[in-house]
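Listed next as structure tokens is one chain, alone, in the form predicted on its own.
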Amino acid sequence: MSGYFITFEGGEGCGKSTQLALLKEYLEQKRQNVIATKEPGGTEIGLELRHMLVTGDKDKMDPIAEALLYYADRRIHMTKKIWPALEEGKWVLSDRFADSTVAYQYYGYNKKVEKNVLDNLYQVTVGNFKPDLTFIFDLDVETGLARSYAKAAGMVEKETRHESRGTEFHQLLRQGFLEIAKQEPERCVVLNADKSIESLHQDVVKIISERFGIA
């Protein structure tokens, strides 16, 4: 595949949607084949998945069963979308990927699925595809669930569910993604998001033209 697929991960409102809608914009600029997607919900399908995983009462399910769904809306994602853009030699940007999943179902959950099972999943369901470059956005997690519930304060539908959780299980999200990046350090880039938009977006910036030589 000639294209690029670059993910961007992190807790509630650590400002990564902004930051991936800033990149598309730039790289178009450098006349680059950019496409912008989401997990879940990047396909007609997915949609309906998304309504499902990020709305309602935050027991309405199992972390299993919550887990199961996550992969069943990312194959579909892999197989309509993502792949076929690669092909084509197009950057895919993706809020959210699989770092996501074992942030939330294993980190959060506080090893309530096994690492193994999610492991399975991903190999069954991907195989050994791997994002080129992954961003993790750190922040405080009263700042950042503050900004979400801020933002959801707009929405028609609230898609706050994971939001509900409380601040013990985003605490071991976070833990959790700074675990990731950890295990995986020429993948993923953990940035600082306590600062402004645009002083994160020069952060995203220089990473990807060192990493891409887009100058």
The other form holds:
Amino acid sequence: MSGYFITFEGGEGCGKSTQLALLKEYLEQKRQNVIATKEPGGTEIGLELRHMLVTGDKDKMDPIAEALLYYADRRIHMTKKIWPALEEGKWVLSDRFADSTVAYQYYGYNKKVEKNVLDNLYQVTVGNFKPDLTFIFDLDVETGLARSYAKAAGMVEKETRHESRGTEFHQLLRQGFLEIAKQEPERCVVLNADKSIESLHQDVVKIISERFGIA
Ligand code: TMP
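Please could you give me the other form, the form predicted together with thymidine-5'-phosphate, since above is the form predicted on its own?
Next comes the full complex, this chain leading.
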């Protein structure tokens, strides 16, 4: 495949979606062919799954059911959108991917699901394919949750199912993301997200130029 697959990860309200949009603009100015997508919800069926997953009562399903639905979303996303775009040589920027399942459904739930269940789902769904680069936006939990709730205030149907799990869950998943980055330092770059949008964008651009020679 000739395109690049870049994923944007982090806890609630970490600013990853804003940074993804800014990187897309930047790459387009450099005459690159780019698509922006997200999980869950990067496809039509995915949007229906998203609704089930991110709205309503936090206990309406357990972490295994969640992992299965996130992986159903991911499989459709891979086959219908991500792989075809990469084959056409496009950059694919995804707002979340499989690291979110490990961070939320494994670390966030304090390892109540066996890690190899998630690893097997990854193998079946994605195989040996991996993102070329993953940004992990690290931000303190209180700041992120406050931002996320402020954003949700304007939504008719509030996408705050995971936010409502409380700070302990979110501390665990923050540490989880840092653990993932430690295990795969080549693929993952942790960025301190506690700074201005523009300064964080400059950090993102610097990494992209270093890795992919875009200047
Ligand atoms: P978003 O708010 O970044 O759009 O993400 C939707 C929510 O879904 C967010 O609370 C994180 C959660 N999520 C998981 O729990 N597991 C996953 O695998 C993914 C992709 C997202």
